[in-house]
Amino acid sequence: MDNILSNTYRVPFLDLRVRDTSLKNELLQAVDRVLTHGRILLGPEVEQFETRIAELSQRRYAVGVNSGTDALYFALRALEIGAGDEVITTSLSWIATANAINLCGARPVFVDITEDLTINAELIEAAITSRTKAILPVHFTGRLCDITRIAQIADEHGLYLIEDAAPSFGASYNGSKAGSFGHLGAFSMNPMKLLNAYGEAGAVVTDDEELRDRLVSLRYAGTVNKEDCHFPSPNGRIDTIQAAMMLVGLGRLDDKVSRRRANAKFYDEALGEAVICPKEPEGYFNVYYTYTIIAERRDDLKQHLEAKGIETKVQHPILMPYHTAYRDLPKPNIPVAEDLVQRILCIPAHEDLGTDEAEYVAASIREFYGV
């Protein structure tokens, strides 16, 4: 494997070019389509997008959105969460789960991680008071988190229970789907994500008719019948071009999974000297929206990798509650995410990886660890 340092790669964390012959083809018409019979906004596709996502989900409804933000944000509201109320959630995520809490009116209290980077399950009930209301937990990095046990917890305090599963469609536990636990789940679908967009998208996801029906209102200012507002909420309806295009890469995200996969197993085998690859317990069915590493002399590593024309990506470098917005409340015990902070780091493990370039990346990880 080291031979191939001799060679000279550049390697981007994540292309968003379309380059796909076919794929573009097929994207191109699915936007005709919509331009020819003109329902722009809520138009057919939606309508199918959505029921393609509940049946992926293994969920009755789908509401398609316009952000994976809107979705956090519109699942909580339908909730009826807001002045008042506690939501606890993880330390390490991007912000916007955070941001949706405090958007609603409510309270973030912020739990420590585990290794596998996603909320420790066993911290939660500590941190339950009279104020909580639902628990809000992350499938970061594409795998599910302790989520049984998390709706356990939920089940015996009377809580609610939202999947953050932004990073996660199609990821599973034991068969059954991120977003099919709680009494609502949110995905994310921007250009960055698995199932992707090309422009913002979300989706939320849930068993219960009249949530969803709360969500189709929300999505829309707040109406009902497209009239008379019951509820004052932003417009987050989702785009009927996007639907269309998304349903193009519905046909293809299983061959996304299945490359990045491989990707993946390749990094366990290659860096398991090196540095901490992530795990994949059994039951577990990871997508890997990230492939992330947790390495000794990050900041290092990361400065060599570029050097050799390797992108990575820290996600996230400063945790939840340390964001200046956040910072005066009351500060968080979190010691392991504090640790892991500052050693994660994101390498190029995407569907579009050559084997060549993998093999680059690994050899140039090895190298900088003299393994």
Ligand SMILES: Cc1ncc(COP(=O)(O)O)c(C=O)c1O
The other form holds:
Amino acid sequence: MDNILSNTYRVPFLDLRVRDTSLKNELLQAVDRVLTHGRILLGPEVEQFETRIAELSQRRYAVGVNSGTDALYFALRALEIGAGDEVITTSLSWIATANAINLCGARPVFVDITEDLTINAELIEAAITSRTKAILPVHFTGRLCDITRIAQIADEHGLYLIEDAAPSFGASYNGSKAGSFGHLGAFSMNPMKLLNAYGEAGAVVTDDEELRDRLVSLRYAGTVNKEDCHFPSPNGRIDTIQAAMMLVGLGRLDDKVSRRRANAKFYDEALGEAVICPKEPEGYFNVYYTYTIIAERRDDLKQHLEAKGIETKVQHPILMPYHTAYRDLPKPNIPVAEDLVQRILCIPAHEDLGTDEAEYVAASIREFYGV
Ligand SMILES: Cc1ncc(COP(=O)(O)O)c(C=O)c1O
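Form predicted alone done; form predicted together with this ligand now:
Now the complete complex, all chains and molecules, led by this one.
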């Protein structure tokens, strides 16, 4: 039996099986269409997908790539960021954020976070040096960071702004979508994301035609007209089959977001006395990629929930600068991240969570704290 089928949790964190038969049929039909027309590499569905992603993220162009990591890497390469450059980023993210900077030859400079789990915009200016080329904030957990303030800082200092919007497709601030603020925005569509492939996928968005052209080259060995290599680069093209399946997923995205938001609202009310719940300040629209609580005695709570058959996750237990690969960099000053990383916990809040399951999770958390 494979891992997912042998998942014995009463409330799993996420279930990647496609159990909705109408969705399954639509997905299979989408795959069938690709197999039938045979344009497997950069087929027509890729262009349709890119058009939709650009529209939905309020940009002129989208370029489909093989993963969110590729999206970030190609975005940095498109801006010619490389050896000797510094890129300011957050301390708490999936390590792909730092890796993309490192893989370009540049150095990540890690800045502390706030209680919303995103980079503290007010600490960015102190981290700028003559080598700084870009700011790369992350819209973590499905909500935007303090992006307008960060865009203002980037502008004032002549820096590029790249949004790591990997988990936040569809999120917005004052009606402006994740990915629409920077020179470039990067998304992941891996299977855990709300807009998910059934394998790996990602996209980069921009309004700049020249950057779009460079991204198209970069995703295919750095070639121009698919022939002559101008800048050595890996093969990071998006799969046509994945694009076709995501076109199906796009039709159901709003419904997924609404269901996650309803779960979040329930938890906000049920858990407010027990833990710190994610905030959604005025103007923010959170898609709740994760519902991340800040909890005292987090490890004991996690164990208590585990014993009750509730699967939870810590995203992410190791702060980016403390991964082995980055330990030789100057020690960052990140006390808030160091504190919060001990207290964050993602609880099940996905779109298929039943009301009884959400009530069970909330009751189990309240029981732990005796409230
Ligand atoms: C914030 C962030 N950045 C980048 C990535 C990398 O995306 P991918 O897994 O598609 O390479 C992820 C993936 O989860 C992420 O959460």
